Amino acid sequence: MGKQESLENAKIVGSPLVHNVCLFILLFAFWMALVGTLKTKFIVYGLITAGVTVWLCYPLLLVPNKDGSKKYFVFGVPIFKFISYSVWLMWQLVLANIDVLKATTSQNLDIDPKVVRFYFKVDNPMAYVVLANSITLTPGTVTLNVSDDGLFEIHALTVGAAEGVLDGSFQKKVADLYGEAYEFSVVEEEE
């Protein structure tokens, strides 16, 4: 698929112009932070580099859904929702750190490792990536596997970590971040 075809593709969810402008601004801001000076030649280099990078990477930053009927931008998240999600995730990290600290420093060593499973289904494949990485980032939990049908297998160190993953709050926040309708169900443990 050529550049023009990818820009005019009706399967793309969201605005290519908005995506490209946001990516350009992000790359240029990163360039300026690295350079640390406002000399004209560095500003020009940054503008050229950011523009060429956006032009080259645009088709690479589109990911198709499972049936190929739509394509989503990798960074296709509204900035205010992203900031809100990031703040919420940081708070979850604090709570999880406290839970793991209590479990590992108690007299009884209150760890109860187990693998928990749940189904999470959305159309945007980036929601799967963000959910799996958010869970792994949270202390006491590690995403072991995500299957093609949306089955997540998570190793949880404590009872609190397992409950936190299975209560549906992570899944709801990620679905809200991407503006997606979602299906969530817990797979009961086998005795």
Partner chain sequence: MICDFTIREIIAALFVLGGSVFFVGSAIGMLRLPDFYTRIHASGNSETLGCMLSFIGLMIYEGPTITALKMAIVFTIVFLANPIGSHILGKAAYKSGHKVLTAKDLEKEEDEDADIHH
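Starting from the form predicted alone above, please write out the structure of the form predicted in complex with its partner chain.
If you are looking for partners or other molecules, they are not here, because only the chain is given.
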């Protein structure tokens, strides 16, 4: 009960009006792309449905942080930073794809599968989501588990893939994307 109350009092990061307008524009643009014509009827339908969807969904798209003091908007990312991050991620994807393709088609399977672990701590819960999804999207690395205290367990296929995750460039990019301070430490393998 106490947690519920504290979540209602949680401070929303950023302005709710800007969030609502951004979500509305996103949904309306998606509607127009699917409709594909500029008839008045469809524009009016689009405005109404986008408005109702924003009204219903906005409270669901606020994620509380760990201690429940702040709420973050899910799409609350600076758009230009996000685009530059996407371009960087695409380039990483190309490199990782070629790496995995070489490893799997080489004569004697040039692989070194293992689980690597690291701690990554930020305040914004969406940063965890973006980091885990980016790592999984990159071939050669799959996020197996993310625990509440920020322990990432990653399965890496090749030596290069494991190094790519552990050298901290991914973590730095994601933290920069959300403009937050972060803690990063590699858990050494015990053997």
